[in-house]
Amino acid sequence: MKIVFATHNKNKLKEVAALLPNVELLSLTDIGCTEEIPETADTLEGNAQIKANHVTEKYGYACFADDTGLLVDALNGEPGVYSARYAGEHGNAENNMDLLLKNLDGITNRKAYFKTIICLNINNEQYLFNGVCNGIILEKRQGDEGFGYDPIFKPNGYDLSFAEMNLDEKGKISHRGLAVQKLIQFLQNL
């Protein structure tokens, strides 16, 4: 079975791809697509959908897609699904962490919630599987790996923030792990 993943991310298609054996998966790269792909939705939903559905009509594969947003109780949900353009230039992560915390000063509920939504298109069907992890923003940036707002979110139950645990660690509980896991499931079953 082939598959596309709609990303570039070399690194973010090895990961998934060694959770699917049994499923060729490809990225916008190995298809030829270079279009940028606009995230115009107001919602993680709807921009997944974007994506998916743009692969599956130009390309004709059967494709999956992901969004992700960052949600914070005492900003009403913000960045949400602006997480990577919070501080304007997409995918400055520095700049947005800046202002998050910036936003949060002097803010003691610091409750927060990554939410990843993957929207597959197979089959001529379209299915949405999510994934939540619950936690609080630091005060201060703690670790240097992963990536987003990785340094200042520590999930509920642990003691270090997604940029202090490995791959596997974050993997387990994070977001776009238990996403990526609902997805892998409903594939092994079809």
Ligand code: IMP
Contents of the next structure:
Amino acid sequence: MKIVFATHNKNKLKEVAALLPNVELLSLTDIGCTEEIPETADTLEGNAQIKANHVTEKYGYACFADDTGLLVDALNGEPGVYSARYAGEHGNAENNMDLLLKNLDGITNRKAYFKTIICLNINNEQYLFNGVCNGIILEKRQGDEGFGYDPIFKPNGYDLSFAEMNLDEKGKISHRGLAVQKLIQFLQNL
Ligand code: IMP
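Moving on from the form predicted on its own, kindly provide the form predicted in complex with the ligand as a structure.
Whole complex next, starting from this chain.
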């Protein structure tokens, strides 16, 4: 079975491929999809659907795509679907963290959660899987593993930030890890 994971991120692909031994997992690069797929929806579900639908409609493959956001209670769910570009520049994690810490300055409610949505198109059907990880936003950065908001996010029940955990530890409890586990279980039962 061939399935496209709608990403150019080799690390993400490797992580998921290791969990799916019976599937030939292809990246966007593998199928020659070099065009930027616009993530113009205002929900995580919408953006995951846009990416998966682009691949299935244009290239004819079964495909899954993910989209993730960090939702902060005291900021009414911001940055949410705009997490990657919270501070304006796409993918600038340092500026995003600085802005988030500034917007939470003096606020005692630090509750937040990461949410991942995976959209799978297969056999002319569409399926959505989600994963949530609850935690708090720390007062300052801790650790230097991971990416994005990892240094300022501490999952509930742990003394470490995501950036102080190794990939295995984070993968077991993270939003993306949980959503991927649901996807894998579904694919194994097909
Ligand atoms: P994406 O949909 O996986 O590209 O995630 C969108 C944005 O959310 C990223 O650019 C990061 O800023 C943030 N993000 C997603 N997953 C994580 C994570 O596991 N840790 C920290 N930040 C994340």
